[in-house]
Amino acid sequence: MKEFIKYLDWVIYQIYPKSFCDSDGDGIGDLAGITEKLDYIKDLGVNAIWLCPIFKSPQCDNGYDISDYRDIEPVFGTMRDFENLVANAKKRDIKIILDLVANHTSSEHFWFKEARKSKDNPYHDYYYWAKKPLNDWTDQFGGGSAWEYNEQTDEYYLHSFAVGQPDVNWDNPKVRQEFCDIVDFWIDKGVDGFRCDVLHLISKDFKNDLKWFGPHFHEYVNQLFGREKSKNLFTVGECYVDEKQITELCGEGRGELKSSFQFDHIFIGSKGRFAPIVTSMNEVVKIFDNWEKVTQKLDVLYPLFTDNHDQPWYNSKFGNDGVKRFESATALATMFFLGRGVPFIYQGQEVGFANSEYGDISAFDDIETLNFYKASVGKIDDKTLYKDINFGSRDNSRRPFAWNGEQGFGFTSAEKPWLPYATRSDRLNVESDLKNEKSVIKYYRDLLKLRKEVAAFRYGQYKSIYSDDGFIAYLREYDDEKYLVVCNFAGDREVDLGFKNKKLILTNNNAILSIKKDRFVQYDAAVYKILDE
């Protein structure tokens, strides 16, 4: 049996601490408050949490910049508020991810602070330092060099991120097994697993791009996770694979990673993060039906998601977020989540959030935001500005989720939220999409059931039927049932799908019910059942 097997039956939802849930009434989302929504998690169908990072940290960049792997940032609780999450999810067959930073430290960090002192330092060679820079990278978040003057030392240290996120020397043994110990106190505290934030840049090559996988980097992985503690955790990588990497990465018997992310349906035409696109499904269909074919090839398991904290939200970006709201998000669940791989369901995805429109840069806290305004107030008019930044910003998915439609919207009690609310937080809350009849969560927890209760939409082979036109069908095949799930992002289409004999068991446009013939509509979506031929 492939070691990835059992993580198909798993289905992961992707917290972002600080936008939860507020339990305290401080305006931030906190780990008491992801504990009093851990029934909404369970009943929607998932099985498996990943928070971002919760570790101490002055949130330069919201976490990713970690002083102390080994304590709670105080915003979100204390140790023993996690031991309690940890302890109620395990029992609601939960199981906890958290988000492992192994790139950089934040310049707060322990190591830093007294690795800056002097050449002479302990934790000097805990840093890549240089007397000048070695190359022309620039920081990730567009804040210019990527290397930064640290006077006391008379040298550079590199940062691929922000100033504050200097980047570890993973060339150093006494980092790598740093790390190894930092993960075995998680595991110790009975976690489950690790979402590995940038984990293709720990091994450098300064002669090529900063993105480049570099000479070390599969040595460093099985260093980190082919121990005989940490060998069973469920890893994923963000590590921007193609079909080459994913192999080396996470093929049997690598003692690496479990799996890793692939961006092409994230930046289809994308000419950076604030330059609108126009673009049409017809593109997001034909890689997400190559990739199922190529991992189902290479037999490595692969993660099916279309949001994150870092995008804004794909709905919006490539579907309908207006009067076709409903039928755009439940199509892509579909198409997506009863593919071969494990499903990452981002928070208020599955409500149908979408992007907000804000005129006023003090609604922004995302730092890549904030930089980009910076580079381009002035130089552009602030029409075009501002309808840029709220195309591309990741605070787009980071807004406070909107649970009901009253005062705070049911995120906290605090006249004042960290980060302004979605901006139509008033209509797309849980509260009045349970209300609907067409609504989002009803077809998630629909959805995500039938996966559960199907085998072939777990361990099934992936068969392509058609994909192209913004239209794709394709199968599920396992032992001797087969289901056949369509899909239709583009014009309305009449289609001889080849299956005559063939029952409807989820639709999102229950009109297909009365249609004879396999007519659809934009936005349709069916899932049938193939009877015997």
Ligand code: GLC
Given for the second form:
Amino acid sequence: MKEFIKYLDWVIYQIYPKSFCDSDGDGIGDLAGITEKLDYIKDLGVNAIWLCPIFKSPQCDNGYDISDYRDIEPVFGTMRDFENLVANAKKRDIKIILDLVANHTSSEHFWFKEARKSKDNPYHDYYYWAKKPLNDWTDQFGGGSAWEYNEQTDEYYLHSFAVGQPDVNWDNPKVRQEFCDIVDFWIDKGVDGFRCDVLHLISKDFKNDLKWFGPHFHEYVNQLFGREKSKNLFTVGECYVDEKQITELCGEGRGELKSSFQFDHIFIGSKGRFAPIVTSMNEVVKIFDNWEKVTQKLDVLYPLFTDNHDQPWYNSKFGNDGVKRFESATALATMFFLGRGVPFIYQGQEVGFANSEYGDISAFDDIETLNFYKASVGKIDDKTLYKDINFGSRDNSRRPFAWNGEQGFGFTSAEKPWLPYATRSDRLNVESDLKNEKSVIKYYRDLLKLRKEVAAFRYGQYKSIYSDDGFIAYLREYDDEKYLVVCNFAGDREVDLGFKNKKLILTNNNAILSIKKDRFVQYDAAVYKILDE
Ligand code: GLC
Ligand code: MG
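Which structure goes with the form predicted together with alpha-D-glucopyranose, now that we have seen the form predicted on its own?
Full complex below, order starting with the chain above.
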């Protein structure tokens, strides 16, 4: 049996700790807050949690700048809080996945503080240094050159992201050993896997594009995760793979990663981060269908996702977050999460959270957004500027989670949260959603229950029926069972799906029930069991 089959039973919920639930009233989410909400997570039908970085960090990039990989960031709590979270999660059969940031550390990490002191410091070689910048790479946050001058050694160091995030030198065997030790430390604490932050960048080729898989990439990943102790971890790379790379990296027996994200369905919506491109769900259904077919043929584990902490809400960008918010959010979930692969739900996606409208830069925190603002303010009119920022900012999905409509939205008892609330929190929150006849959360529960109960949705073959004109129909087949998933993201239509004898088992539009023909209005989703033909 394929090694990855067992992961098809997993449903992963991504948590952004700063914004999930604040237990101690300092305006910042924390580990104890997450522990409080485990029943909510469990009730959704989730069985694994991926925590964005919880380690000690100056927070110049919200925890992706780590100053101690073996300690918990004090605003999130203590090691005891972490152990408590793990124990309570395990009690509920929920697995824990941590975020491994291996491409860079914080400039406040002990290694870097030593490294920058002198060329003969034992840690100097833990980072990349050069007398002059080796190329014209710019940092990924729009902050300018990726090379920063260090006075003590009269050299430049490389930072693919912020100045406070120096890239570590993976060509140094000591660095590779350090990361193996860090992984082992957390295995011993009971974690089940890692989401690997920009792992594709660890092997550098200074003459090429930064994003290229460098010459030793596979070798280094294998050293990290192909070991006896680490080989059974669930690992998913943020590696921006194409079809060839996903097999090379996630193929059975390679001892590298179990899976990796691709971003085709994300990138089609904008040019860079802040400039919208006119696109349609037609592109999205085609990309979804293509990756399902490709990963099935290649026999690799595919991560099913639309949202994460680096993107504005998918439903705001590609769907409808206005009058058809419920229908659109649930149709997206139906298409993606009944597919072949492992579902990743980002906190709040299951409530149908939506982008915010702000017109003041003080409402933003994300370094990339602030860089964009600095570079653009005065050059384009304010109206356009804030339109672009509200469209693309990562802060959209990072705003405090709204649990109810009260003061603090059930997120915090503090007067002010670390980042202003989403502008529609009074209407878009867990409590009001659950009261709604059309509840996104309840639909997610039904959807995940279906996935759990029907083996075909987990292990079944994916068979494409139709994917064009913003309309998708696919089958999942397992043993003698057949299920049909239909989602219509475009105009109203009547279609002949060709299966006369079928039973509707899930829909986001109960009107379908009274219709004899296969008629779908925009954002209808319907799931059928195919009966004997
Ligand atoms: C990844 C993270 C993102 C972070 C960056 C640098 O893309 O998801 O949030 O800013 O890496 O670590
Ligand atoms: Mg707190």
